[in-house]
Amino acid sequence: MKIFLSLLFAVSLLLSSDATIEVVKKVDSLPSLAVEDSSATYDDTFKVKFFKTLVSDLNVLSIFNVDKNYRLINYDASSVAVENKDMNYVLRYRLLKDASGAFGVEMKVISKNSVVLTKEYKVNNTKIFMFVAHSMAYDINSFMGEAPVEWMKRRVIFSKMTSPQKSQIVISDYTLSYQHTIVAGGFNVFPKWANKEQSAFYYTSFDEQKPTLKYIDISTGKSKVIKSSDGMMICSDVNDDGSKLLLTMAPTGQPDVFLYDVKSKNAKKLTDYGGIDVNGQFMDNGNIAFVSDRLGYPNIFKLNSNSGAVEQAVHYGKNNSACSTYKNYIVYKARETSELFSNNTFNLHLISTETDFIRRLTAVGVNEFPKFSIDGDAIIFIKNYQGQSSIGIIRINHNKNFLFPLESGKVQSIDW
């Protein structure tokens, strides 16, 4: 029995570097963490709201058993609350407000009665308090030596349907706690960040004579038209330095994938097929992943950027679409059921182009528009289930999913 367990452990170590293999961490093996509030400013409602946001972030990290009990204590107390004496770590913080109304937080992490980490945070106003909580969790994750979670501090941009042919483009944090509508009125969809700095974005407007790709600089608020096309105009991906876009256009009636050069404003047609080619995604090796119906049903294909050769990338599922790529990984949406008189299930699957493993990431509902985080650590997606539209986060290497529901409307598409 011991030999068998040893072999099993050895095999698990060999496979753990492949994200298509499920990684399951036993909850009991994680260190415990409690959170203590030492705030004297702000009312009780806000203090509890911040506490819950921070605890949620710490849970999403998936590296602690987080105690959800809310406890107050003096910031300079020499020992932790008696209820927390057996915790491996205690995070103590206090919320601060200066004369200008700026929002600040002082934080320290205590382990075995010793302070092992201190940090201070400050933002212009209280409305963006959730980004401070995200930064605190990010810093604790770094202190623990875990893989970076840069995505936790980044902003999410999504299109929200408010009524038929009406939508808003909203900028938020990944939990939807903060939401700022940046484009309102009309039918505006498929927002896509224009650069890693998230200082600008593209989106498709259907309020013109033709579907039109527009660009907005967030700092100035200025908008400009990039390109219009009959039938379809969508920016599906932006390369790392923001110099090139992958567009889906249908100038002759059939949608194809085009490579658009931002500087020269030239669009080069990459696919040429009599059916449907859409949703191009840049891959690390210079190749392009895209969705096509070349097999008589939607599936994921790869385009060799040098030879122009096209090959099938996904061999599981009969209705695969909405893919995203990170290095040698592809996450895609697949239809799991074919019910004529009830809602069908669409799940997300993860594959590696270097192995034959396939990993299902979701279980129920309609799961769509997956997008890898900038560091490949997580996947964000849209989940529609039982009449509720939510943003989901999948921690790939922790085998955990988290949902953040939208209070009203329906998420149409998303990027981060």
Given for the second form:
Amino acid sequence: MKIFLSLLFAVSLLLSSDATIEVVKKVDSLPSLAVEDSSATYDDTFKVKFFKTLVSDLNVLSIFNVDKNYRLINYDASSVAVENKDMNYVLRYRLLKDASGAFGVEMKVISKNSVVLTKEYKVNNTKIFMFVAHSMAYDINSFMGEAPVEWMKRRVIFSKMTSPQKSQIVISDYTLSYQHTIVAGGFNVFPKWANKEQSAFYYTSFDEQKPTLKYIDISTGKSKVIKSSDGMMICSDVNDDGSKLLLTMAPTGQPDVFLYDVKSKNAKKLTDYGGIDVNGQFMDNGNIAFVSDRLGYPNIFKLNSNSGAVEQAVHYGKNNSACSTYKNYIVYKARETSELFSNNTFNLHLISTETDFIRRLTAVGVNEFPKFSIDGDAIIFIKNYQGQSSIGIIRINHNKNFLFPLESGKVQSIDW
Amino acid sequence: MKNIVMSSVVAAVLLFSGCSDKDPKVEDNSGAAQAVAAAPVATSVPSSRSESVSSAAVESESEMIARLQKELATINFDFDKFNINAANQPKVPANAEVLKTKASKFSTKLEGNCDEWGSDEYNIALGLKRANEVKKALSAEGVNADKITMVSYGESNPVCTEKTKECWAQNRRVDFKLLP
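Switching forms now, from the form predicted on its own to the form predicted in complex with the partner chain, please provide the structure.
All chains and molecules follow, beginning with the one already shown.
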């Protein structure tokens, strides 16, 4: 009996740490949180805008039942607003403006009539106020002892099509409320951050005679050519320290995955199947996931880069054409329908290479370009549904999806 | 902690403000200059596109390219396929003839394209396989393969943007471009 119980316990521990298992949390069981504004500066429109951004961030944390009512109260008031007296937590803040135009926020978190957290933030430009809201949510998440949401403060880079053969590369926050076009004009796609610090990025330029991989250092604005290839040239993944890249190239017309050493500039061909091998992704233990049509349809395979052995990684679906990895997890895009005459559905699925579970992450529309966050906590993806292009965030361990629509253009690819 | 938070946000600001006036040089067209109005970027127009006609009797290289490109028929493909179907087979020898004779001094760029179902790498690869099939067929017709380059735009270069099967069929294609 003891053995049985401990076995059961071990199994439940295993399951609880597996992201392919769906977590269903009841909203009612989450602690309540209200937000109070004490700002004397800035106009009402901006104050409400900031409030909404902050409430949205707190919702994305998925650890509170967030009250959406906007309430004003004196910052130094000894008790919370009457309406908020039954809340588990109250976040009170005030926006500040100094003579130089810098934007600041003071915040405190009140619980059971006591101030349990205080923080101050300052940036030199009101236009990037959303990054302050993201930082506030990040700090509250840390204060609550939750797993870090590093991705919330990071920047997203994406390419969007503006017309045939015309695109822009844009840097934004994860909600798309801040957007800065960094490469305009021309036909430039597949941007990919070059390092963890997000100080540089790679992208494919179609404006040269051959597809060309370029590199831009954001702090200096300097651009350099990395490599060209006939047919295809895409940076599919960058390893943790930025020293190695997985490239898809097709020098002889056959798309294959190559390992590129940034320092030595050597490219080593990793796949040699005569069909399509693309979308290489670094995994743990020297493994590389990639998409191949070697079984006659696109599917996800795993290559051991030491032994060269290739094995099928996904055993569900007959049209799995894109993937992203985090350690031993693979999120992949699966074509659910094959309609020639109507709209098709593509959903994202999550698997672990160590279990047999498959978890479907999306339900409707064309969901593609899944990409794990740097800490594996979330997946960002592109959703095209009913003529609208959006960026989606999936909180894997909270079983929640959030969508942030793009006002114009169609997102071509994304990285964060 | 406060300092760390502030300095990290400030670093972000510096990065953003730093990049706003240092957008990378965009080599393409005049539209780019408007798009990066905030950045004083010198935009040069490729000479092949900017040449003006100096004499009505002399055809410039770019005019010649434009004229010959019209003689090179686009090759269309079936849904999810990259082999050249029977309806499109006759276009190959006809195009090969143009490339071997009137356009023999130019290089050829084959541009593979797909319908709108996905902008990921696999779709780009599918477009490339189409271009590669055309390259092999042209080579079999005696066109010098060394003068053929290929590119695939996936779904990013549609000729038709309506959501109809006719439109998607038009987008599954390989275009011929001549290069000086």
